[in-house]
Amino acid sequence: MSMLAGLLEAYVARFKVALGVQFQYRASLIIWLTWTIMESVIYLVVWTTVARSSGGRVGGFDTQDFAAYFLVTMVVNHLTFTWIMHEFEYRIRQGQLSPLLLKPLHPIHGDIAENVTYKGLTAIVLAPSLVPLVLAFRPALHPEPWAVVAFLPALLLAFLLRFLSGWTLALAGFWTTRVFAINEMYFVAMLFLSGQMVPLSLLPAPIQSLAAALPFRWMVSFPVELLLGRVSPEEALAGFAAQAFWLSVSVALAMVIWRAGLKRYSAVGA
């Protein structure tokens, strides 16, 4: 119990001291904020379009089932998404890693209370700005109540799946300096494959599949689908179980990586 109020204390200590940097940086937050509200708008105006193109339907989809997908979508994926592959080369780059890890917290502790606290701050701005976007686009959004209380913890799994993957890429750094490259693929996968640009039903059959036994699907579409009603029972546990398989998998690898990334760091004299 000692442990865990330690624990706490310390999330307390970085969440202040993370609100600190990020008031620092407030033309930042609206620029990104911006963005997170313009790319799904855009995507909604696009699919809308070929809905309205097509005989006011496509796929299952109509004008008011798109404009839902894509609101929820803006939320889930702004609530999960992570930036620290883009800092954790330069970290290491510019020595900076090196106080981190003469604290008794292991450094992932800090990113997290820095991108929670990042969340709660857009968020209050994120959602009266879902007012306009809901008046404008009329989302038809009638999910079952189990689905509604589902929607929580595949948020909170999806939200550790994502970090824990981005954390555990991020730790390239160790061994290269070109991190862009595998940056940049690791985020065309997860815009086609997660279902932040199309919904999944939408693709081809093959690239379905590939969704499915990959974990970009259980990141951000499970969730958005889990709340559109879009998911059966059966399919929601099935979806639950593949979540939990991939944050298994992502714990285990962020541990043996980060353990050989530590030796190769102080093999040249970080």
Given for the second form:
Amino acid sequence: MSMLAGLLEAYVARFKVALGVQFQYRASLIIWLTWTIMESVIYLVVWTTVARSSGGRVGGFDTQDFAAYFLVTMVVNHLTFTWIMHEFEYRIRQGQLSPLLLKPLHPIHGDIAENVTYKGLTAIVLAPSLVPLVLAFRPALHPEPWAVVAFLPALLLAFLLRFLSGWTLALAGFWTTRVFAINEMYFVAMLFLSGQMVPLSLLPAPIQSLAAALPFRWMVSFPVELLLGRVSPEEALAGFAAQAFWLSVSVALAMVIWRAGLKRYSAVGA
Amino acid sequence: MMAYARLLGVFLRLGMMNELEYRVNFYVQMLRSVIGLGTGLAGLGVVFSHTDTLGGWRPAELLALLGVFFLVSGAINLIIAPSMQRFMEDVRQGTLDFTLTKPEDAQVLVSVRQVQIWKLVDIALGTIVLVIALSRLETSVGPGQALAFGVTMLAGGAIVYSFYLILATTSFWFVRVENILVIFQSMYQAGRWPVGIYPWWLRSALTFVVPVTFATTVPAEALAGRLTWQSLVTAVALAGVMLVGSRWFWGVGVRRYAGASA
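What would the structure be for the form predicted in complex with its partner chain, given that what you showed me was the form predicted alone?
After this comes the whole thing, all chains and molecules, with the earlier chain placed first.
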């Protein structure tokens, strides 16, 4: 119990530090906001245009459904994303990992706390900008009560899964200084296979099967589809199972690779 | 004009010599460009698996637009953006003095001084896409359209350049303006698609606040033979006004800088 209390205390301390750091970079908040909104609005407009030129509907989506899909995706994508891959490479290259290793707490806790603080802070900026977007694009969002309830754990699992797999991927930095290629591939896979660019049901059949076999779908698309009412209760349960499965795979991989990477790091001799 | 060309040649050579020491960067850029292009093409593929036209544009025409998009962003990232970033850095550090004392037009110097040579990859890929798109257009491109394309590309380039110069010049007053340039880059992504599909407020912003429309959509319209006289005249007129206006604004800024440091 005292260990949990200690962990909580460490998190609160990390929150405060991260908050202080973020307040120094207010301009980057605005930049981030423009990127986030522009990306979603571009796809939203493209697909509503496609729906309009095909008689108002494409693959079970009308223009208002597309609006709802991409606005919810924007929020879910924001709440689940992580940039740790870019930071980790820098950390290893600059030797900044060494002081972190001396601390009694596993560095991942600091990373989670920083991520969550950033999300909280950016949510304050993102929420008001949703109002004009909703007024402009009139999304149709009428979720069933059970779907709203199920959305929250799905979102939490999606965040943990995406964060842990991103963190594990970042560990590649122990072995190579050129992680950018891996990061770019990961980014493209996320773009297509997590439903950020287009609802997965509109992709060609082979790519849909690919998406079903890979973890990306469970990081963004699943909570979005859940809230949009496009998932039946049975499918939702199967989705939770898939999220739990991939999450345990990520945890196992993260632990194994972290240990192997640390040996490698000390072998390089920081 | 000749001064621009000659200095650009010098700095391109310099950039080449610098970068040849870091050849791995070429592969980095190659991978980035190919991924960027592949993503764009795949996006077009998915869209056209569900429809025949997007906002009145047929597949080959949108392919041409993608080519123009790559070409223009390649040109921006090859010379304009790095030079302007270096210029803003110089203002902040006070090292602009070294440029101002050189016996060349200072505006010309800061505009072409920094070159990211590997962005030529984007220009090359954009050209290839453009050529393939041209061979697929239903109506072949006549000399009139080719001329209109050349004119609108030049006008678009001049507009984007002046836009960058005006923003960068404000660094004489405000120290941190490079953030605005990053915001421009995020808005520029919208130029992958014809601006006609966006709602009026976004279309106006992309036309009059940040110059995306004239840099990408208008030249692609010229190739597709759907350019109106009004667009052509507006593009040329705006280019002229912005070139003169940015030159004037630059002069105001430089005088202020000299006054502050001397």
